[in-house]
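As a starting point, one isolated chain is supplied in structure tokens, in the form predicted alone.
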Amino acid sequence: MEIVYDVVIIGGGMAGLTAAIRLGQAGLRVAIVSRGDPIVCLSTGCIDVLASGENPLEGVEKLPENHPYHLVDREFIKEALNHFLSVVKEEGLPYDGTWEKNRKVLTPLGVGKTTCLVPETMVASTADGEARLHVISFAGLKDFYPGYILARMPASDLSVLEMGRVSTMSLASRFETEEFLDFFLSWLKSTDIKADLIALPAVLGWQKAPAIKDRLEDELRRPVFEIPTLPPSVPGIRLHRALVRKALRLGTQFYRGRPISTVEKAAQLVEAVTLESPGRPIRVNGRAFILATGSFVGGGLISHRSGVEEVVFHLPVSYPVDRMNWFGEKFLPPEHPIEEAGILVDGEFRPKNTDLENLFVAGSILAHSRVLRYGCGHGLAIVTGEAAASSCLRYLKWQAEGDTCSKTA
């Protein structure tokens, strides 16, 4: 007998993770389908809600009223922040940082990036030119440039640990001993540090990182943060596993790695997915989807001669007709027109100019989002992601009580 799951999820990043949370914790069988690592991989593992003004809040209502965050109101933000840090905090992976104020975090170019809530390891952080620091590099490690930010903070001094070939990821490893933990501290002990804070690249472990972060500042009696490097980012992964962990605990069941090849409709339900496969294909069926693929980085949209393709449902895509506009003059800031591309939603974030009525859809691939304009990648993914899920369990609600009439009757 094929198993119908009540919700199928299409895409495993921020979005799919934070809707697929919310409906296994209301008791919900849930599905996840993802062709591969999600963009939340790559990132700084920060959560950026908004990054213009001091309070991200207060800039969500100076947005354009056609920008997604305008779909749900300020209380249902703050309760979606509120349910992340809750999560990863049971996940043994605690963050700092409230929605009502921005902050800045060190970059590996020396110069800040503003985010709102951030990594316990990264609470030190600053990007203040005048403040001394200690920085920690690793010789041969590649995606890390000290020398950036000692040109930005002169007052900083930079110690270098010999360690032959190594990358960011074989040195998270390496942290989550105790032998290599005590080699490193007794290296760092040895040098003579004299700066207030201490900085090194992001690689303080997998899931001991704010103990290790923890030790080090009890040790060597200063406060020490680490820095995201280029991808891929350690941060991002530790944030990646942190909430796959909370999905498979709920019982949300994978598949991963697998293409879809069709998807299944009847009249204005979509029933279900199908699934590569080398052998027979594999069918994964559902009473309600929530697409969450991402945008032109996560695979979700593609761009071809004839205008722009929601590649899964094959959604109307709203997009800027002109392609002789879709990009500005310079990169940065980013002001591509082409950044509004994306699904149009009504207020239960079903999409618009279509009849399926147990869609739903949430994240980048919104239209309007413009992730990289307003700097609010992640903290959208969340607020939608708790949106999207919501939806979904008030329409599985009417349809259950739907059934039930019908049987009454």
Second form
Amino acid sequence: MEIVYDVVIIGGGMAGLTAAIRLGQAGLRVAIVSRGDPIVCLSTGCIDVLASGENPLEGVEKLPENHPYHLVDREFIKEALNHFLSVVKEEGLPYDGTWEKNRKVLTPLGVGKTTCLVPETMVASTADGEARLHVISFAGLKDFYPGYILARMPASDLSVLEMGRVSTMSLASRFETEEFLDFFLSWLKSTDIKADLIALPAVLGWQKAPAIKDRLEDELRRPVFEIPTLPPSVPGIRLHRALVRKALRLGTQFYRGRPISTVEKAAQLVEAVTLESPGRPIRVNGRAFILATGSFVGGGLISHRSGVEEVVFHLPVSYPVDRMNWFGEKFLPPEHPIEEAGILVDGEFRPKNTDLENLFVAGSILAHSRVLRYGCGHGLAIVTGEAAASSCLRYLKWQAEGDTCSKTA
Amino acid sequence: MFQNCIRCTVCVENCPVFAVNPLFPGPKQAGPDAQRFRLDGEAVVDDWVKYCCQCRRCQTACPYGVPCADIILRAQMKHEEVKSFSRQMFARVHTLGRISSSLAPLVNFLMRRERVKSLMRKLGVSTSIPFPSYRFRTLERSWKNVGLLTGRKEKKVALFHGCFMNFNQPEIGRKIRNLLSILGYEVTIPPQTCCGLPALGNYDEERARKYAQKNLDCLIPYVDAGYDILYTCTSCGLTITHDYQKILQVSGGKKVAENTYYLYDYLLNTLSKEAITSLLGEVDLKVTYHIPCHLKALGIGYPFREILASIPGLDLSIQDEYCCGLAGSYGFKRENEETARLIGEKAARRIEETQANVIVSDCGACRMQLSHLTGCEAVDPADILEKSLLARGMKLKLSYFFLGSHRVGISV
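Pass me the form predicted together with its partner chain as well; I've looked at the form predicted alone already.
To see the whole picture, the full complex is given below, headed by that same chain.
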């Protein structure tokens, strides 16, 4: 009498969490199985929808025909991103932006990164070389070198707070305490700030970050913004945690830290996955499954000499077979053909060339997604996560109806 | 396995110590990075390995299968530091428990005296949170037929109770026995000793191995006789299922691990959910369920949450983001006192935000730390479950009251 989940999601990244939240809101019993924490923890926390062009939503139309964005219509993309905005807002991590306009946020290298939706602590961010920033840095913080920014934005000023040995994470923890925040503010007020904008590495606390930013802005009477840092990336962790909290609240079960050892199938259905364990094997049963394990970096795909493998279900992978094209002058350029690799799906996000009925695929493991080339990682994860969840819902409803039909018959 | 590390820092992001103590370089450097330079048979000279609290969040989070916490634990045990008094003391919590429970009134009285406390502090033991009190009537003393191996029922289970439940909170064990009896299981307590985690955490590998071997010798006959082994302490559970094989490499570890279950996971997997939920009565409480790090590390999901969510009237919130900081005996050592408090404060503030009247947590150490830091009562899952069962009414209450022996099964 083991538990049977309505949906088992493999992979706890942006796509998997988005799907879990959507399904949880629909009242389904959901489990997420993950081998470890996802790449989103290491990211800037910004949501890239499509980095090429001014208007991401219009840009989608210009993508090659085989891009997975084309599996849904524009309205669906809007709804999915809107849903994301409402979820993070409910979790106290409001985001700003619209899918009709890209923006630039300042990176620690002093150049702009094109993105779409940004956490409220980065709203004022600018990468304009003419801009005059007052950059705050912390001596002893290894993961942030303001010199790069000052070199590219020469009108800017710099103040350094002596802190001893610190990390982005320990700073974020300290910002959450009243005493440190008061101390920081009094230090900041004692420095002579001439610039109109204040920029500092992304360390403004964890869940209190939006409130801390507001307080700094109120007291300093200037916009303040965060610059995402090298990992450990506080804004990435905030985003991940906010989505996990939401999923947990909706009743999602998390099976963490365990890779999948076997998959049980019966006819055209996946019935269970078994997780590796030093003790008793951990079996997770489901009526439907979503594969959201990411591509090579996320661990969903592995490239062997003999070909590219999908690690969980061993689904057929579409990839550029001619390896001679994998070589080039540059190291992993965004246009590298390996980025085409992934799973081909039908309109319901079911893998093609298999007979599995209850398996759906989402996120960067989708073939031709080319998230680096197009700058669409988190956006595509959110949209296809929602889409796979919708397909799952339709499938389970259809199945339940089939059951009642057969019973009445 | 450190070769699998791609230095993504996901482990660091999950390290509660790194987030508050700048002296600890984080699990990446303390684990896989430094491991490249450590030689077999050589003492470890990196003084900072001792700051790791072994919550194992890094290992649970690592997407590339690097056992960061295991690497650090092995390094800790090879640390050249002379064994301090507090380490030696905490490595022997089982012996300590046996003596203290026999002299419980005296020990409890002494542990509250300021003079004794200041002496303890001088010896490197933290007294910032109250030491748990001991009971003379331990679980083993109050249990008839400890070591009974001749269960007749088909559903028979052997309870690995752990030191804390035995010496400090035996009433929880009695509640669990009654609960299991109501659900139709025959419960026995096998002979057992400390799981060995306190010895491991205080760098006494030899003692840990001795404990492990003894437990396996005691438990294997039960496995052979068809018993399922249940644990209620998630840290004991992790030690038995993981550390016995992966750290201590004692023979028989696999066999026992394969037949060992977390109590609530076992219930959910052997009974239908309805068999449990039909027994549950209304509990009008606002509860925060704090997930112990070691439950997270077990990778079995959060089974008790399924039961909690089915209790009518219960206003439930769940918290798995923060470590409590105490980490068994870690926070009871003066050198870690401040780190443990800083980590715990974060968890405590989050719980306070939920305005819960009661904290529920599977781990005794988490409960101690969080109730101390929040001033809010912290209870074991069995306490809440009992409340809910009692709320079903008099009939159950009476049968419950007269339930003297583990051999009596009650059908409700």
